[in-house]
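Below, in structure tokens: the form predicted alone, a single chain.
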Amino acid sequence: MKTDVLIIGSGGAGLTAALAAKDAGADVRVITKEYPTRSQTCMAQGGMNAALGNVSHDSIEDHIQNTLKSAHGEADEEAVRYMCSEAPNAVAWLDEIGVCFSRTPEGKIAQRRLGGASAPRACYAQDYTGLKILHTLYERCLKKDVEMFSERYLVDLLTKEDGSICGALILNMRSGELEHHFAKCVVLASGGYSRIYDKYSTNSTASTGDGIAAASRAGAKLLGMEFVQFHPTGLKNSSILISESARGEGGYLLNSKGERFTNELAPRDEVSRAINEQIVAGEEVFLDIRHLGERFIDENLPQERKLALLYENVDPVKDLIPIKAVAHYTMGGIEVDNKSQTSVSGLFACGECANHKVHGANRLGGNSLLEIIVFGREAGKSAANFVFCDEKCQNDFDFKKEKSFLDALIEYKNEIDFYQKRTELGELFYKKVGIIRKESQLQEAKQEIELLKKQLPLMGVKDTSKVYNTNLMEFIEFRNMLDICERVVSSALARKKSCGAHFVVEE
């Protein structure tokens, strides 16, 4: 199967890239291991930043400075300026294609303030912003006849003898067969890796860093892997996300004594550490939105009320919401240039799997949806331009034939339960590679990962069937997670001083 541009991932970044490449005249195919409407983008509830000034005075320069401050010196100013300057155009484009943003009484796009912002800047659609953007993008792709292949799992990227990318090796989850999808270039939009923290993450079980691991094996450079953002308000028992919009609309953070202990709208790394300090001191922590009133909550925060009722059995209209800080977003990823090109010819990346150097050590709330639109469009255009302008991609799709990881699984034994090890790994990372880090604990985590990698041949799958073999897919995910964990720990050990989400304390 051949196409011009092969996109791995069908979240907001992937679908935006698909539309941009299609509009540029390229043939486009999207590969996704789930279904487009189930991607992680739907969990971005609070809003999308753009300095429109619809509610109060704001400016693009203020947006730039807020982003740079939140990034703790680790962002590239030129990239930040580009993203923030493109933000009004990105929102206008979404509005044009049908995203149903909430409105002010004057009919303008409504905006709310999120953590780290100097003004109400996040354009929102109640507290379903990412979901409504995602569904609109998907409908647009269907209208444009973008080719979609769901329930396909990325095993590895296909490379030519010169190391350039010419497609991907894909596992068809329905049939169990391997497929070779050839392309003149590949855009990775496969999401982040927060699920290495297992149950201590707001992310879906699909956020296992597959694209980043595959890109690294293909020779792409990774950057900033130590920077993992912890969201202050995950539900205590389930880690389900309660959107920052709840605090943006005036919610309080309280401890067991009923005391407010931090600035609720400070950058996420600061708020998460403050919550962690309370919990370590023996306090429980709660989000309080009762004072906002039932009518306001049902109109502006309906999803947050439903989630609290469903997963915590509390009604935010009259009850406090028990919360904890959990892994939410990964700033690190595949290093790309200003055209979303990786260090490997023919390989582009966008969205959470990519590091465009705009988030640095701590992402500003509301910038994730902005990034996937701005750089998703840029990646799609760049990929199409590569197809039409680069002589290399006019060659045949002769890939370097290598033994697949799946071929070796035949010899793997089933003596160790990798599901148990995955749970233990999540516990290990939350405690020792989490909100607060110590060098000795990072070293312990490093040793455990090395041991797990050595034991991998003893963790073979039990299910030998082909059709919908989720046991096999989850084992491949675990293998990718170990590769990602190794990079996160090594990057954390290399950075000796605290910086944003990477907070180191003395022994």
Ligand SMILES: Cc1cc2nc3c(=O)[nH]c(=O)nc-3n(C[C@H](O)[C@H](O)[C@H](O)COP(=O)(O)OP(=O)(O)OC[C@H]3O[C@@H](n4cnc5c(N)ncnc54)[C@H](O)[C@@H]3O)c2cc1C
Given for the second form:
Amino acid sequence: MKTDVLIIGSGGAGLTAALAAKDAGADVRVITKEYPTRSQTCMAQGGMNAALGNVSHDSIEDHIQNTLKSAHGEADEEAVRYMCSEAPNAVAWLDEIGVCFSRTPEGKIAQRRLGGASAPRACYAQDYTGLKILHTLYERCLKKDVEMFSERYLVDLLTKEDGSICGALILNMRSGELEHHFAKCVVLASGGYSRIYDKYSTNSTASTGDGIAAASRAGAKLLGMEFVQFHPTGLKNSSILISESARGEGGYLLNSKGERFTNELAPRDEVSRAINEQIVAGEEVFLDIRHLGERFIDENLPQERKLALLYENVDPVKDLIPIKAVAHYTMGGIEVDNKSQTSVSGLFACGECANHKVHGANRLGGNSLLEIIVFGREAGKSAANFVFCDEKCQNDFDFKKEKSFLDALIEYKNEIDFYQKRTELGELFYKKVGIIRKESQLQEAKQEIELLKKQLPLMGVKDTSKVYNTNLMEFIEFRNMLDICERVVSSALARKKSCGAHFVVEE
Amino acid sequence: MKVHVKRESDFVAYDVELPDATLLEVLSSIKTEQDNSLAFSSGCRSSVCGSCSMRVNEKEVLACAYKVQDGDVIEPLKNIEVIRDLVVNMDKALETKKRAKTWLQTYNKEAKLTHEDEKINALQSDCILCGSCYSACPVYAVNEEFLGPFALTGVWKYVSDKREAQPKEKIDTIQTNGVWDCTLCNECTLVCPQGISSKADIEKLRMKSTMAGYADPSFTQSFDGGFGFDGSPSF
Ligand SMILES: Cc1cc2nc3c(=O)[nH]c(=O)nc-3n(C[C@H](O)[C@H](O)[C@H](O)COP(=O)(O)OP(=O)(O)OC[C@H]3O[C@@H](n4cnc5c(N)ncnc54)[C@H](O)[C@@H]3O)c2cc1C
Ligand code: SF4
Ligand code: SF4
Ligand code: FES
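If the structure you just shared is the form predicted alone, then what does the corresponding form predicted together with this ligand look like?
Below, the chain from earlier opens the complete complex, with every other chain and molecule after it.
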């Protein structure tokens, strides 16, 4: 199977890249381990930033400054400038292809204020912003005849003798067969890695960092892996997200004594630490939106009400919502330049799996949806350009034939239950590589990861059937998560000083 | 607490002690603690990705939004090929979106959406493509070519959108195996987790079709004018 541009991942980043590459004249194939419309992008509620100034005064320069401030010196100013300047175009494009943004009474695209922003800047579609963007992109792909394959799992990238990328080894989940998908270049758009925190994460179960792990195995550089953003308001029991817009619209944070203890609109890292401090001090923490009123809640925060009722048995219209801070977004990822090119020839990356140096040490709410559109397009264009301009593409697809992880798997024993280890790993990371970090605890986590990696051959899978073997898929994910965990811990150990989401305390 | 899960050959009963848990939490605990071979799909855990739709006691639900009761009988969606256990192949159902052309064909630059315009199809664009409506639809059960509820809802979304400059083209597309094949039984509406009524959308599309000069084929085809011997409409 051959194509020009092979895109792994069909969230907002992957689909935007696909459309851009297709528009540039390349043959494109998109592969996802889910279905395109089920990618995590559908979960984004709060909104997408663009300094349109539709509600009150705003400027692109303010957007840039807010983003740089939140990034704690770890962002690349040029990349941030580009992203923020492109934002109005990105929103206009989404509007043109049919995204149902909420409107102001005057018919402009409505905007709300999220943490760390100096003005109401996030364009939204009720609290289904990601869903509506993702589905509209999907429909656009249908219109443009983009080839999309669902339920196909990236195992590894295929590399040539010279180290450049020429495709991917894919497990067809339905048949259980391995497929070689050859391409002139590959764009990774496979999402973040917050699921290493297991039940302490707001993320979709698919955010296991597969693409980052595969890229790293193929020699790509990773950057900023220690920067994991904790969201202040995950539901206490399930870690399901209560959108930041709840605070943006005026919600309070209270402790068990009913006291407010922090500025609710400060950047996420500060608010998360404040919450964590309370919890460590034995307090429970609650989000209070009762004063917003039933009508307002039903109109603007309907999902939050539904989820609080379902998972915590509380009705936000009259009850406090119990919350805790949980892993939400991973700023780190595959290092790319402004053209989304990684350090490996023929490999591009965009979206949460990539590090475009626009979020630095702490991402602002609403900047991720923006990033996936702006840099998704950049990645698609660059990939197409590579296909048409780079001589290497003319070569045959003679990849290095290596033993894949799946071949080795046959000899794995089943003495240790990896599901149990996955749960323990999440606990370990939340406690020791979480909101507050200490060198000794990072060292402990490091040793534990090393041990788990050694024990991997004793874990194996129980289910040996071919068709739709989710036991196998979850095991491959677990292996990827271990690789990612190793990188997160070593980057965290290497950064001795606090910086944004990476907060170190002396012992 | 016992739940009965449809597996490849037959129902298998599992014992779980998880008070007040969602079905997805229960299935996950079965998978990780009792039977690693159980297959089902999930993603967001928050009713927005559409991965975990299945049938409980013969009704379509999202596993992540349903609280389990003792004795529940869990099955995969109907009318869709089962790949394994509770996992179905959505490809064919999704293909209907392509055949129905549920996208913005030509952007109308003059269109200025107001807050009211936004409301007209906000609900339709809440669809999460969970496929529950296809499972419940009696017409889709017998006619695989039927465009089906979510695709037609998608068409209405664009037909009612001022930004679409060519709504007529969409109306043309849905005349065969489309709006007139629906029996207006309302089953799709009853199961939709997002509160969407495809039936109501189909009725609106029929009205638009009539305005565009199309007529109910079952009405025009039979010369009797579609009336039975006693004069009552037979459609
Ligand atoms: C609950 C929640 C709310 C959020 N709210 C906001 C918000 O309001 N504003 C904002 O800006 N950001 C928000 N975010 C962040 C934002 O949604 C994500 O960062 C963004 O959607 C990531 O998009 P993506 O395209 O990079 O990846 P994803 O949407 O995660 O897509 C990843 C894709 O890769 C595929 N994939 C992964 N591994 C493999 C593999 N091995 N083989 C094949 N395919 C694979 C997946 O199937 C999927 O298609 C939120 C995130 C969450 C979880
Ligand atoms: S219309 Fe409702 S039932 Fe049908 S796919 Fe959409 S959300 Fe699911
Ligand atoms: S109303 Fe129409 S689309 Fe809905 S279930 Fe009945 S026949 Fe199917
Ligand atoms: S897991 Fe996404 S809808 Fe249930």
